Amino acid sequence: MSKVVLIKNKIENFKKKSINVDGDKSLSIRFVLLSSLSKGRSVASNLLRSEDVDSAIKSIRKLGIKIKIKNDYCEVIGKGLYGFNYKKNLVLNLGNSGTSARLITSMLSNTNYWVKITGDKSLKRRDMSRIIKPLKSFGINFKNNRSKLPIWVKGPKLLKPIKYTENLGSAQCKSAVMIAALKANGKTQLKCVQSRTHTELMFKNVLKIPIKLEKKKNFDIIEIDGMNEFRGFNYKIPGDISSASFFIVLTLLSNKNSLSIKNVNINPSRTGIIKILNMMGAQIKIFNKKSYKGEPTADIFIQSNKRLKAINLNPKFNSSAIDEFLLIFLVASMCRGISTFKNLSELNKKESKRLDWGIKILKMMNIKVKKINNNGLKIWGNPNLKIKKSFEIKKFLKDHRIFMLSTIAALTLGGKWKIHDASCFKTSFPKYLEILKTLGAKIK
């Protein structure tokens, strides 16, 4: 039986509060994986200790890499690009982590045995063909032509460089190609729709890998010289903007509150939600800006705002807010006017069908919403929305973002909410409920 949380009251005032959110999940996973390919000792502080990151750690340990962890401090002793120790019948279970599953698959080229990659029920539903196609071009072998987990991966040790165009705007696909390119004998060229830039920033500013980056109007051009070993490194991981977004919207939609969130990663490829909410009238402020090894960080300040306006969103903002659209839909439900969102088919390829779930939850709240062109929606906002009904949210494939969205809706809009799978947030944000309670949220 799944764990359940009950929320029966809106959150009360938490004026002038300040919080820190957990370390960035994307950067934490990349640290674990890339440090395992380095030569020597790498150290990270503020590593996210979530189930997704722990799945990556367990898999790297199975490959013969020593990892020491104490709280959010992590030490990895890498053995170089070809340092993994492969055993017969090796199985790597990445749990719910799509990033770990896709990126680690690209790291396994020098095994003489078939390595099985698998995950939980939700991850087994997600598409792996987007990385299998380019990895096959490098020369990596896949058994049985499967496009979903479990998949089996094997050799060769030496990969051939490729030219590849990535049209999905998938940072995971782009990163998988970039990591495979490290073991290719020559120059790999990648033309890709713009997406999160964490991997290329780490290659350039942390690992010092020979890489050429060029930005075009609609594409990024990336060139990587393979067969270059790199040394261990130190990395201090900033707070996760995706985790911070739940508290941004909590503050924005609650009554007469203000909040500061300290030391958050504000990489422009990740801050679409701030740009979009400000276009809707939110007036979110960024201050104390810094740069750490190519990644921009800052403090974020938010105030409650009941005078929000609808938006006809240009799809160019989609990739920089892809994990936050459920929250953006919730804000749109409280705006004056009709909001329109397009080209969001990628949302239904996440841990659950998030576009469909967003529509379902809004309709439960008596918000008028209409699906358009099969991959977008219109939302008729109601600034005077008051909820007194009872809700039960379940069977959402333990998608952490649906769980957390439901808690924010309950705490800001009212009603009585019974939300199942109450531990699923630990895949990305273990301290989530703890921080909510410090702000005064009453959660049973």
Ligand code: S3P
The other form holds:
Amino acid sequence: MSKVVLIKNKIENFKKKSINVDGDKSLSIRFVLLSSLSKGRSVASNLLRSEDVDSAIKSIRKLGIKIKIKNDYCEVIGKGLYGFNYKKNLVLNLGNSGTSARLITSMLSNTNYWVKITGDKSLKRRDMSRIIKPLKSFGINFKNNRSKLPIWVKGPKLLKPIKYTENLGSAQCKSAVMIAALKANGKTQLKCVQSRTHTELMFKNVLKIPIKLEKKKNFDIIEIDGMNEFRGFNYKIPGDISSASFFIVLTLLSNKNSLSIKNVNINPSRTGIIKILNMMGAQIKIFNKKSYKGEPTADIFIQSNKRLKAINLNPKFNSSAIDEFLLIFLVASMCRGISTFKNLSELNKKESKRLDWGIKILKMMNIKVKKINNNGLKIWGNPNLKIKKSFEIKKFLKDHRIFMLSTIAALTLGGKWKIHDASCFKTSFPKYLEILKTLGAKIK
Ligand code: S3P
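Hand over the structure of the form predicted in complex with shikimate-3-phosphate (S3P); the form predicted on its own is what we had up.
Time for the whole complex; same chain goes first.
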């Protein structure tokens, strides 16, 4: 039996509160993986202690790398680009983490035996061919032409540099190619549709890898010189904007509340949610802007605001809000007017089919919604929506973002909600329920 939460009351007043969300998931996973390839000791503070990051840690330990961890402090003793120890019949299970699975696959060269990579039910339905294709060009071998987990990987010591065009706008694909490029004998050239930029910022500002970055109008050019060892490093991980987004929308759609969220990563390749909600009239404000090793951070301030307007979203914003669309759909369902979203086929390739789940949940709430071109949505907003019905949300492949979205809908719109798989938020945001409760949410 899965654990269930019950929510029967909207959230009440939490005016002028201030919170910190957990550390950024993308940066935490990158810290664990990249420090394992460095030479010497690396230390992170405020590392996210979620199931996805723990999956990365467990796998890196299985490759013979020492990792000490105490609360959110993490120490990794890297052994350089060729320092992994590959045992026979090695199995790396990355649980629910697409980022860890795709990035770790790109790190397995110089292996003596086939390494098996696998994951949970949700991860096993996700496409791996998007990284297998470029990794094969580097000379990494894959058994049996499989495009889904489990896969078996075996890599030679020396990889061939490649020229690659990344068309999906996927940071995971871009990063897999960039990490394999570290062991290639020469210059790897990448042309990619824009996506989150954490890997390139870490390469340039933290690992000091010889890298050339060029921004064109519609894509980025990245060139990396391979076979340069790098030293261990220190890294302070800021709060995760994807986690903060649940509290941004909670505040926005609830009554007469305001909230500060401290020390959040606001890399422009991640702040689509703020730009989009502000275009809808949200008036989210940014204070205390700082920069740390190329990554901008700030405090975010948000007030309740029911006077929101619909949006016809330009798809150029899609990748910078890729994990926040369920929340954006929820806001669109409360606005004046009809909102339109296009080119979102990537959403159905996440931990669950998020585009289809967005439609399903909005329909349950009696919101008029239509799928367009099989990869977009039209949402007829209703600012006077009052919900009294009972809802049951289940069988969503334990997708952490579906769980958290459902709790925000329950706490802002009302109705009686029974939400299954109640521990899956620990995939990305272990303090989620605890923080909700400090704001007064009544959750059983
Ligand atoms: C991530 C990239 C995104 C995002 C995922 C984390 C990353 O996926 O959905 O949660 O850390 O690189 P894609 O950019 O590959 O679509």
